[in-house]
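Here we start with a single chain on its own, the form predicted on its own, put down as structure tokens.
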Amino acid sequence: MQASRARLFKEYKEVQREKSADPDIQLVCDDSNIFKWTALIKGPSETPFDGGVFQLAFAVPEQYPLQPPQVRFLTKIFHPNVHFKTGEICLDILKNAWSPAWTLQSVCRAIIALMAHPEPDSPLNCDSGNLLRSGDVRGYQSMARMYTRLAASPKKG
């Protein structure tokens, strides 16, 4: 446990240092406990995703980094790897592909784009899988644009 808290005050650190580095990642550990953080993350430009702010939360284990966090997202979002009610995310370096070398901040990126690009093969939510899947990209496009706008959208006035 001791090796994963001093794994987790040098990510702080990082994440402090180079907090202007990435804009597109806004990445806070909780107050209380280093096992728990937040990340606010931009949609990539040129999706149906952009304009958007997600939230995601992390519940890191004891043994990280030898293993994986547990992200998952807090936004609602219609993507195929996305499980839409609980927020599960289908990503193989959350899973069976993890590697001591990522970080919170690098797990953030691969989110990012995973939202650029879709796996419809191995979808969490079959309906934005199916859609993708039968050809409709206007449809995902428009459903994930839509779930953009209600949920992660910054609320105007």
Contents of the next structure:
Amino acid sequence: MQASRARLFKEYKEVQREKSADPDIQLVCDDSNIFKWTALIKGPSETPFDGGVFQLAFAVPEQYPLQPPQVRFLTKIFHPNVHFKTGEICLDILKNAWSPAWTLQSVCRAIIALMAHPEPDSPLNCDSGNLLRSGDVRGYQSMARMYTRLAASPKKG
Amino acid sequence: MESDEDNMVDANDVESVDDDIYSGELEDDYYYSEADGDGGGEDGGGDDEDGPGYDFMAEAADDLVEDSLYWRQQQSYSILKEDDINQRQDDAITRVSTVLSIPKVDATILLRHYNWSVSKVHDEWFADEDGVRSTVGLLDRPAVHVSDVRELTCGICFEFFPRSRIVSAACGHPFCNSCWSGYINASVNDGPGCLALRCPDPSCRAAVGLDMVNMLASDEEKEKYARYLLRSYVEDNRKTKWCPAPGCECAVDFAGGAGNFDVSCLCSYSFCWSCTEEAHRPVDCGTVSKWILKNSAESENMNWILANSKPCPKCKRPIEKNQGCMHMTCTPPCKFEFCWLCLGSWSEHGERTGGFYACNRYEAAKQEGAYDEAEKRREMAKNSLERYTHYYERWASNQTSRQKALADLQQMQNVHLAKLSDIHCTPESQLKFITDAWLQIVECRRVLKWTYAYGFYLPDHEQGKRQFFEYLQGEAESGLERLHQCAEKELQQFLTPEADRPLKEFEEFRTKLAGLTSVTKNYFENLVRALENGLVDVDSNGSSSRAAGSKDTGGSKGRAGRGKANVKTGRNSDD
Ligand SMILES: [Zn+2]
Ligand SMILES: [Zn+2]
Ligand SMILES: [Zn+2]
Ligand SMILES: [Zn+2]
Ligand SMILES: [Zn+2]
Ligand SMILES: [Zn+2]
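Any chance you could show the form predicted together with its partner chain after that form predicted on its own?
Entire complex below, previous chain first.
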């Protein structure tokens, strides 16, 4: 308990200090609970998520960083490795490949990398995975782009 | 002195058993071969017509000396206790460490990665040391160079520490003591994957070995890690397996050898090394797994078979089976004696009538008259279930009988032997023949049980084989019944307090039981070998060749194949 809180506080201070270090990631700690975080990440360029801003929710376990945080998309996203309804993410470093040397920041970077490089063979979203597996990259991209526009575009005005 | 007991059964003893209790040709065959094994010539009358070694038993007995040697050479396994396992593991580690000139910790990591095969480690290492090093994470130089500073940041908690409180694997990635402890303990508690632990840095593959675990883990986790390492030696090693008996902590090291996979653990459990089911000679692993699958598929249909009571075929009162042998006697006043398996009258079970013990044989119900298609199908379905039921019931009964015999053996060793010793003023060491008999019964019940799975899968069209098989099985069944009954029932009369019978009677009992044990043992050993050879000595239309080879004009004797599988069929139906 103490170790995880201390570690999260380190990450918090680092985030405050390096606010502009990574313009694609904006990590925010909950006002009242250091084990709850949210992040806004920018959709990577040259992907159907380009131009979108996606919100992630972190629930950090007490055994952190020996155990990985639970992360899910709050923003709807059409991606083979993200559950369309719950936002659950299938990513090895959030499961068996977790290392305590990872941080919330580096998890965000890994998720951005996953958005650019989907793994259609371990799909949480079968429709999306099937499009890619059948070679219909266009179909996948247009669906993904549509949802980016519908759900992840910053409100104008 | 005790070993003399084993050899006490000579031809004369056997003969006296023969004279006392048995008459009739079937028994002569049994005893004839036994005597023949001892040089022959002393058999009681009536056997001469057989000539030397002309039946299954005698022929097999000739081979016995040779074959037991053969099997012993094949039987290349050893049972390892925990100390032995540790010893072997240490030896392997030391060898690799010496030959490769690497620390023992690294040798352990290598061996575990290559499933504890010393030769595989050597081969891989000398073919491509760099490749092996990078695969298993044995770095020969640090991945990061830590400059000469007084304080370092731990890569997990991000706190600053003096160098003295920072620990690294060979790679040099710095983590503090308490983060290492947390990391290692968590990994150990996650399971045996901890044996392949790597540096916490995600980009680093440096191995974390036993030295760091012992330095940094807490006691409980050190203990667990050591367990996993020991288990890995047994479970990941292609040559070793745990004994599957519950509570047994021995492992079996199997060095190979064709055909025979049965091993006997120190805990007395016998199992098949290949499939780890209970020992199942003479049937092969494939048949066993088919049979077990079949049993579980049919288990609902078969529940009633496991019930322990059946109506007496004569008076219809339910009779409970509380003994191991199949010879049932109804309660007074009925006292009808019948066979548990076929519910036939016991007096018609072969020996007295000179008939053929046949309740092991399945005969499909005769189809009579014209059936329409639907009726025929129903009949076939019924027959196939009936056929399975027949084999299953006999398989299960022998299983139950075996359990009972095991319990009786225990009871014998714990209670009755001491009692017998007192009553008959005989040292317990001289009562070993009783224990031997029970051990033999347990083993024979096991073999007999599996012959029913064998029979179930024996192709129907191989008529000759089937008949020969059923003959052998019938003989085995009736021989074992005799032994079982003798050990179970005849022994009782010597156990009662007023049993101060003349010593002579007890000595006669000894001779009889020891003789039956020895004869049954030989018979079953030969049966096992004959079935394992797939009854090759019988051609599939064996009936004709048997008739042709018969020396006996009466047609009650027959030869099959090349003489090895000679049987006296006792049936003339197809001769
Ligand atoms: Zn490292
Ligand atoms: Zn630390
Ligand atoms: Zn055992
Ligand atoms: Zn097997
Ligand atoms: Zn009755
Ligand atoms: Zn019967």
